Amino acid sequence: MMENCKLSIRNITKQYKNAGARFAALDGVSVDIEAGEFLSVLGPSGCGKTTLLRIIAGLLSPDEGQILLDGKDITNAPPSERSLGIVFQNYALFENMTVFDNVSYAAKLKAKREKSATVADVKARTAELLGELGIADLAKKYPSALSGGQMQRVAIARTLILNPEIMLFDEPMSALDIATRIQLRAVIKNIQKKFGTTMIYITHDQEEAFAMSDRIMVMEKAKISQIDTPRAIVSYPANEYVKSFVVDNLRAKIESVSAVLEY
């Protein structure tokens, strides 16, 4: 285990049944994630990355293996006891609540339950977060009046207000246009730097992973193909799959953009 390890995933295995046959969604996956690190889990649909995120979050139980948070075994702990926050692709906002109430709702419940803050404290923190994410002017609006990018910022604020030790992102930008995605990348990276939050980011987009990550974990068919820095993966792909799926695809995207700019 690394010296500054925040989350340790040890030999996680998960199988499903399909038409009576069993198949592996995860096959002995192990990785240590450093405190404050931004780790992207990159791979195509069906490789196991979302299953891994759901197991980390406590929404799904592994067949084998352990999840350790700061050295404590949380494999069987309920989601509410894991100090993790999740940002989903579909935003999952309350349509009958304003932006302000969407962000403050869970924090108010937590403050009341734990007697850790007053309602005034929660309201002040909500207003602060909306300002930091550039959506203070949307406080009184409802989700139906927001763009996809605005809704995702609200979802991020709602997660941040609970002060999670780790933030999990489940392909949060796959439905957004490229301009909005670039803006949100900057928002998420600024959050990581400001709060020192450990982040695990699920994506199938090579460009997104390389633009944001400290390290990238490339997955193929329930297994890890390579874990390394973006530079090392480009320079030294571990096998032909990594070269084809990651490096070649990334270069093709760069060449495509260059061709458009030259035209």
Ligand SMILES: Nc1ncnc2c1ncn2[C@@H]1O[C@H](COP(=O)(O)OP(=O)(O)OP(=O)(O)O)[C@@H](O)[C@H]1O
The other form holds:
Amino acid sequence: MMENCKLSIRNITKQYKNAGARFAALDGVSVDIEAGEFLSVLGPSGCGKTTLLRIIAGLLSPDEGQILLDGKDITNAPPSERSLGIVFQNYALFENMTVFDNVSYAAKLKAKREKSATVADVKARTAELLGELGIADLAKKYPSALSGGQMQRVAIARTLILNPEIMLFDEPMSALDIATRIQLRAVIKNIQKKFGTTMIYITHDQEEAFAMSDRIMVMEKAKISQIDTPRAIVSYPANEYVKSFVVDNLRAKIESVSAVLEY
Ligand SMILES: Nc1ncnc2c1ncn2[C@@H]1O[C@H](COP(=O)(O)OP(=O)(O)OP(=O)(O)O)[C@@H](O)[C@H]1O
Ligand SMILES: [Mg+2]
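Based on the form predicted alone presented above, generate the structure block for the form predicted in complex with the ligand.
After this comes the whole thing, all chains and molecules, with the earlier chain placed first.
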């Protein structure tokens, strides 16, 4: 166990019922995440990624195990007390509000509740964030007039404005085209660097995980197969599953286009 880690996930177990029978969606999952780290959770459909994220966020209780934030047990703390922000695959924007209001809404409520900032402060911060995410020109538009990539930027801005210490992403790009995905990768990495935000990023895309991560946590059904740097995973896959699901798939993707690019 690491000293002084930001988020410690300890021996998390979660069972669901399926047709009356119980099965483990997570079975003894443990990982320590450092402050400012970018950790991807990479695994096939149904391996338990979203279940883990919901437990970290406090939207779901584990059957066993603990979650520690800065060494403090938050296993049973409500989502609002976790300084976490979540970005989902479906953006869940408020359809009846402009982009500007979508981003500023929760921050205004928070500022009022905590008496921490004025409405003018929140507006200034909103404008600044829209600029940083390259969507300043969309401020007055409504979600129905946006592309998927634009909506996802709004969703990221809306989460960022609350200054979360940790950001959780659940396959935020799976509905977007490749060019937009590559652009947004850079946006997210810049945020991580600029704000030192700890990020946990769920994906089933090997290439995305390798392009963005400090470390990758590879999952097979309900369990962790390996947690390592991208380089270490390629050089020393922990078992046959990691080799075939991660390394071989990654190579196949690259080789399928590299022959063409050499001409
Ligand atoms: N509320 C629930 N009740 C019963 N079973 C569930 C529930 N939620 C998820 N499951 C099951 O638990 C397992 C893990 O689900 P989970 O959503 O965590 O997978 P995932 O890795 O996020 O998959 P995907 O990549 O498809 O999003 C799956 O077999 C799923 O069918
Ligand atoms: Mg999922």
